[in-house]
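Below, in structure tokens: the form predicted alone, a single chain.
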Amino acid sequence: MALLEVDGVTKQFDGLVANQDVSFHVEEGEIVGLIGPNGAGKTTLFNCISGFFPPTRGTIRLDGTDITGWAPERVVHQGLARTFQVVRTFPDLTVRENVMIGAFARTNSTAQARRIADELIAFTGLASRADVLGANLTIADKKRVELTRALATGPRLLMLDEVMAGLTPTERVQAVELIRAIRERGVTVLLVEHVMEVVMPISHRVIVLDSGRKIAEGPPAAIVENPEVIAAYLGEKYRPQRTGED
């Protein structure tokens, strides 16, 4: 049984169909990339899975439990956490306090929440920034705080929405190393990402959306050779080079 099962999910806003009959699964221990052009429906699908939008049709299961239409806080308690495309840190709270908010999803003890936060802040490389207010952080640090706060909820599945956006090449390398380290801690990862040089090497499988539909799924090596994916999203840069005479 897969950790996450998305079965025939459709999300419609009045006359606009943002997701149409999308099905895929994520196995425990995988890193799975979700890619596609702007407007493909990636974030809408994330919102349906994480409880921010109820799907119009379809079923979402987490470790065999039907979580379709659950409220976001209930989904978090079931073991699924996410970050957002637009960074959402609390500007008047310190890094430690931001992360403690996530920890309160699994403890009512302030002392325990602080211990969880401090351990994860050290793990994600934010220990030197623990007492800095959210308002005074760089974009890279804000993204790392949001990721750390999501980890503090104790998820089995972590969903990352464009965690690399706005980062420098060096910061991207650091983020990739962190995602791999998160997986090594036993957390499964599903990520939306536009930086192909990042998502392709790190992902076990890649799912491609276009105009709300899934158009391809498979290992990265197969995805970059898929003519439909090249035409819809990747472009000629990723088309395999031919050798010899045609």
Contents of the next structure:
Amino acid sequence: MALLEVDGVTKQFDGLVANQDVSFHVEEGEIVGLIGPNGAGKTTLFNCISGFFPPTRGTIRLDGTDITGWAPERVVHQGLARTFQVVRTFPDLTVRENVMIGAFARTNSTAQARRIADELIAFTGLASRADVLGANLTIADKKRVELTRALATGPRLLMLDEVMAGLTPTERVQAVELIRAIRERGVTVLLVEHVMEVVMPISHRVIVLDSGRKIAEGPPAAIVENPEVIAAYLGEKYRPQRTGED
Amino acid sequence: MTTATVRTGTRPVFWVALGLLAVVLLALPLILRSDSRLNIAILVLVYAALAQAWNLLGGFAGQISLGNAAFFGLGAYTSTILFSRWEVTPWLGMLGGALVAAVFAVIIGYPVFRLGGHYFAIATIAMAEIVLTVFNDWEFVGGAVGLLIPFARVDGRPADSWYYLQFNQHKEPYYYIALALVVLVTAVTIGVSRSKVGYYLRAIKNDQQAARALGVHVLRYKLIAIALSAAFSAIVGTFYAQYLLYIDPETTMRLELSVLIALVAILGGVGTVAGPLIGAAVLIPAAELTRSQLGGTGNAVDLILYGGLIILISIFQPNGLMGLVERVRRRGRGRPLTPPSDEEALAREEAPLLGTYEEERG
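Rather than the form predicted alone that you just supplied, could I have the structure of the form predicted together with the partner chain?
Below is the entire complex, every chain and molecule, led by the chain shown above.
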């Protein structure tokens, strides 16, 4: 049984269809990339899975449990945590306190939450920033805090929404290393990215969305060759000749 | 340069200062030696406790209530009715009032917390005004005339009684009870601030969506905050009723009272443990002294001066009087006093994109 099963999910906002009959699954221990051009419906799908929007149709199962339409806080306790594309670090809380909020999903003890936070802060390389307020962090550190505190909830599936956006090339390399290390800890990762290049090297499988529909799925090497994907990213004009001729 | 705000540990100086403060507070009735000055001291403590109770909801959870007088009034009325009709000791009445207020707060909070931002504050005003109107027209609770609390009597003469929480001969016990209430609410506030509930409330104040994404049941924790705030406001209400020995809806539930409670906490410094206490210690004597010295002239000079003080604090200490304390504590350590301005924050966020971000791996 797959860890995450998304089955025929459709999300409509009034007349606008943001997701149309999207189905895919994520196996335990995988790193899966979810990509697509701007407006493809990635973040909407993300919000449906993590409980921020109820899908109009379709079901979402986490480890066999139907979590369709569950509130986000309930989804977290079921073992699914997410980050936000636009960082939402708590500005008045220190880095350690930010991470402790996540850790409290697992414990009622402040001391225990602090221990979990300190261990994870060291793991993600934020140890020297532990006492800095969220408001005073660089964007790269804020993204790292988002990831660390999501990890602190003890998820089986971690969904990262554009963690690479806005990072320098050096920081991206560090982020890739970190995501691999997270998987080594036994956490499955679903990665949403706009930029294709960052997803390809670390994903076992890639799912491509365009205009709300899934247009391709497969190993990264096959995806970059896929004419539909190339067309979606570059426009009809650049569609390879053999599929465009007539 | 990266700016860092480091939490300072509690130093011996703090404990010495706290010890001195305790001695002064315990000895204060002996120093004041007059009922009118003792009255001001008791009012300071009453508002300190009310502002601290408000702080749990408004300061930590960031839910600005302008209706806390309703909880205060419910506490005053519950114990008074239990006492005047069934001779239940006000100490039990105090617990009864706390329970009534907490249950009422949860019933009100459940729908009202779904309102965002300023609408919550507006809804709390409406809630308190409705309670005020109901009590004004409700015969059973004395209507607009209010209720007199029967004197505790020994041999037919009004007497002091701990059981009945009445001190008709000597007022000092009122002072010590009020002081104990302030210590109680403050201890609870410190306990909450160090617990999961306190951390969650601060997260909710910062960003509710982010809190939900981390598993925080936002509504549940807001309800805990309003129940605690209501319960402690009600306890102070019982005390106040026993102190005045007369209550009516206007004295215990008017909007002005709700606003003053919020004002004391906000000008003192929200979300800190000491802020509401400092706010009460500064604002209440200022209000009472300007009124006793300058009031009654008919030209409202006292209110102008009092209003002026509030404006000065707002302009120069937008973080409340606690901001002043922080400034002294941090002087010479090169730490920022105020959160960075939007421009600074933006500049800081853009820095890594411009390649000036210094690499750092732990």
